[in-house]
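First, one chain by itself in structure tokens, the form predicted together with the DNA.
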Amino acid sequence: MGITDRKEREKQEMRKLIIDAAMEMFIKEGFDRTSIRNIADKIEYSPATIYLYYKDKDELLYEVQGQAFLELYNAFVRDVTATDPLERLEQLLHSYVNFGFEHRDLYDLMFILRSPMNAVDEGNDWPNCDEAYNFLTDTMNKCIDQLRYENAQIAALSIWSLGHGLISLFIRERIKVAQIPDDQMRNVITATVNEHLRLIKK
């Protein structure tokens, strides 16, 4: 039946229309400040229509997160170009921190926002998040012998925590207490990352 195919295609197009609008508004205004009615207005449908394609607002978040994790993964692939394993780890961490710094609202909804409980939790974790995390563990495994860490899992967690800590303290403005001038913020964060990378090397 060609007709059911077309219907399925139209359904997917509608989902895309909704999610693209949602993503754009989540990035521009933030998740909390974007309402279903706002999204509905943007795509010129009634709010109720959105619920025919997505279960609830959390499912929109979940979907956008999936795309965002893919974007992060693509940034890794783009930025991590070296052949030397250690250099690759350095590029990876810088790519991560850079991503957070450049795409704050996206980073926020990926790593800081409370997780969408309805969508996740059923064993069913984030799409494309594994890929990004595996990129880290793979990169780590290939240079772990050149690092002072004893355990690759802990090394990965340590690197991630440092990067996430820096970015999230910055995004949520807690870093203010350190009284770093705005125009030096980027440099200080980069320096902290570099210092950490220096210390973990053998």
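Next block: the form predicted on its own, after the form predicted together with the DNA:
Just this one chain is shown here; partners and other molecules are left out.
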């Protein structure tokens, strides 16, 4: 292996070390305590080392966000196993709801917090979510003929917004207005999603 190859490998290994530490801290300690200095302390390097790889916390959290979306995509691949298109759609939505409940801080980072999106130039694409979103649109395309929608992209946005809205209300504690105990909320949201699917079937 040449010097250039070795340096590139070491660079990628350092990036992985930083991202893994940032992901762990974000999950365990939340956004406010996930600072460049704290991450540096965790991996036993100086903050200056991290700044060699990321210009600021927003750019670093954008990378963490990308890893979180990969976890969501992997959950879809694991959970969506049916052959019937509508059953696959139902499994996908349940997987999405479960991910939101089981990874609340990551969900916050992926869909609610503004900070990581500051690393995206205005007008540019947002590739972090491509695999997960494409999984949804591909699923919709396969069952669009059985739904009261004429366009799979509109259907995907509609169904995504329903699940996202309910999970976001729960994570940000706005759904308290419904006066439903927290331990029942996942079942209520799942039932709401199921009812929506029932209503949009032809």
